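There is one chain below, alone, in structure tokens, taken in the form predicted alone.
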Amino acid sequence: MTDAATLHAGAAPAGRLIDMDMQRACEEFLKQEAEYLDDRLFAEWFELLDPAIIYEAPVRTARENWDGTGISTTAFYLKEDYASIEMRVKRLRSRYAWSESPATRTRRIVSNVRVTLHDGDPSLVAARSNLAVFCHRGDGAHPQILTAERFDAIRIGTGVSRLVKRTAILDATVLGLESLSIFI
């Protein structure tokens, strides 16, 4: 089991500030990125991935509060690297995406971003933010909502920006969710 600080290893400590044409680059990302999820415009989203991406959620579980955070190390809903995501990509947008036939309607609420300078590597930043997806599915009348903060590497370019890591710590120990079809 591991703790939110382990996940976050990249990032500078909490008073290191980083400049606001920094901060705002990299909230223009997260939205853009959940305009292109929503939009399912599953292609452009795949382009702001680095071909480094290492893409993960980890199983949570519900432990006493001796016993750590529940944030397993070993245990994955998602654990996917460039390859798997493009083959996801792909599957997406052909008739045998059987779990997302028809589609999950998704809404995703971005906030509390917080960017500081990544320790590791000068070329990134590393972000961190809550994640609320709403998902409709079918003709039902009440969204199935996931909660999450991301952990994530960014390269902030001038031109492109791109994903190079995120982890997902889901808040919920059981998802509810018939399948965990949709990238979080």
Contents of the next structure:
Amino acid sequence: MTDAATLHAGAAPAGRLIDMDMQRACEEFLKQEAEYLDDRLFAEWFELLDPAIIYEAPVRTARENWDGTGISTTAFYLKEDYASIEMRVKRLRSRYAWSESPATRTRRIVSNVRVTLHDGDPSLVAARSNLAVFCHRGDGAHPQILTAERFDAIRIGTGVSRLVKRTAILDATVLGLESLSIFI
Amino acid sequence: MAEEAFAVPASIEGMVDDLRQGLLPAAIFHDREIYELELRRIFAKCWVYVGHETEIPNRGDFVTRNIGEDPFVLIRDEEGELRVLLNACRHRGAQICRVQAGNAKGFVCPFHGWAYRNSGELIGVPARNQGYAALNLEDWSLFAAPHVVNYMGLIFANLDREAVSFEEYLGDYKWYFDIQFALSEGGMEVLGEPHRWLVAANWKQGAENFCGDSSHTQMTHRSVLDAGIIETAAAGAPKEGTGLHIHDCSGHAISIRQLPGEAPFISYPEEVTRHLHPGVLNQDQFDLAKRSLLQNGTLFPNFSFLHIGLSDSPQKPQAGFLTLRVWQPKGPGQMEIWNWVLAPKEASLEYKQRAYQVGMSSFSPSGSFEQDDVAVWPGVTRSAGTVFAELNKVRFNYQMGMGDMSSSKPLADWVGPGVVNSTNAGEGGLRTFHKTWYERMTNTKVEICDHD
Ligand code: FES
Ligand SMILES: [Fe+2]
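Alt. form predicted together with the partner chain, vs. the form predicted alone above:
The complete assembly is shown below, putting the previous chain first.
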């Protein structure tokens, strides 16, 4: 099992906040990303990923409070690299990808963005954010809501920024969605 | 089976004649009365999968599981014995375990504090001298499944005291079943906690699909063919020679794809296949595994397996893995799918991680295959629930490959048990599942000779 704090992608100790420009740049990056995904601009979204990306969403289980977080180190909903994400994006272009045709209408709310220097790599920042995705499918009147906390490592560059690592911790232990056919 | 037949619910009266014609009343995917009977006549009487020994390797390790909709705790007690305990306090019924997994020497009920050992024995009752002086603790152990079996690492439980042994239940199907679990000497190992997710479809939809629905892959999974991560040999149109459909095998069914003249061995690489030996399997079983691209089947009622090799990207080599499923009933119109990914125990840690990644990327809530299965199945449940279906006694068509529908006849000289077709253009496995279902629901024998 993993302690949530150790998932912070090598974050520096609390308090070592970075300057507001960097904070702003990270927030803009995450908003841009959410916009691409909500608009289903997957090619544009894919451009935001670093070729060395590690993209994970572990399974979690409800445990006793004294028995860790229940966040698995071995089981995942997503455990992706650049090539596997490329495959997923490619699949979505098929008109026979039934889970996403007709597409899930998603609305991503990204908030509580906390940015710190990255401990391991000075070229990166560590961004921790909350995510709520409202998913509407077909003619269903009510959305399925997916919530998660994300621990990202982002390379903020001049003009181009890239997502280098993401760990998305879903709050659910049993998914209410019939499939996880969206990126989180 | 006991002699006495059960009362037949009105919505499936005449179903034997339907089955004989390869038809299936839509009501079985929707009717609430049918569902309630399934919980009692099927899930309370059949051998139901509750977990794998590698999920709970140490004494006190437990996971919470379900039989039908009833909650149980699967635990390895202090003696190392596997117990399947009803998650309900014997005092007044509170749940003694409120988490999904952990390790415990015992459970103390959060309501009034009755305390149980991890074997289920009651060992303490608060204020006993004042209020429960005459209580005989031995009479108030946690309820437990009367039959629990560890079969090649798979733990099955049966709530029916009169149940036949697991071996008898498995019957001739053992020949195929064992191939999945005994290829390596150490057996198979579960790689991590299960995926669990809700799908608005009846539990039988998943169970029948794994019995050999070969004609759905080229349509349902066409996007994966488009994305280039599977070849048409493994997921393309049904064909003579590449597919084997084995049905009417002690009430169970299996589907196999092979590459004629080749030995893909479920796409396990050499670093894994060198650990694979016949062992308890005979040479015919072992050779069949070698020739196989994939094998998938359902052990009635709701335990399925898929032994296959895939990749998460066309740029990466294929990796073999085994996925296990439980199609957990959650009312007539909903199921919870449980999914585990396994690999041979002797494989390297690196390979296991790769196998997990590939398994998850194809068969899981985010799986490039599975996403599309569950996008389609809810439609069936919805159709089955229409007033139109009820008023018009709608029957679905399961006739593919049956009688005059196909020129292919069962193989006469097959090495294994069951009725075997060398084409997978048929739905014989699905018909087998529904025959078994009807037998269990009515406690009768259905004699239908099915030439798929
Ligand atoms: S219900 Fe468990 S102690 Fe009373
Ligand atoms: Fe499928």
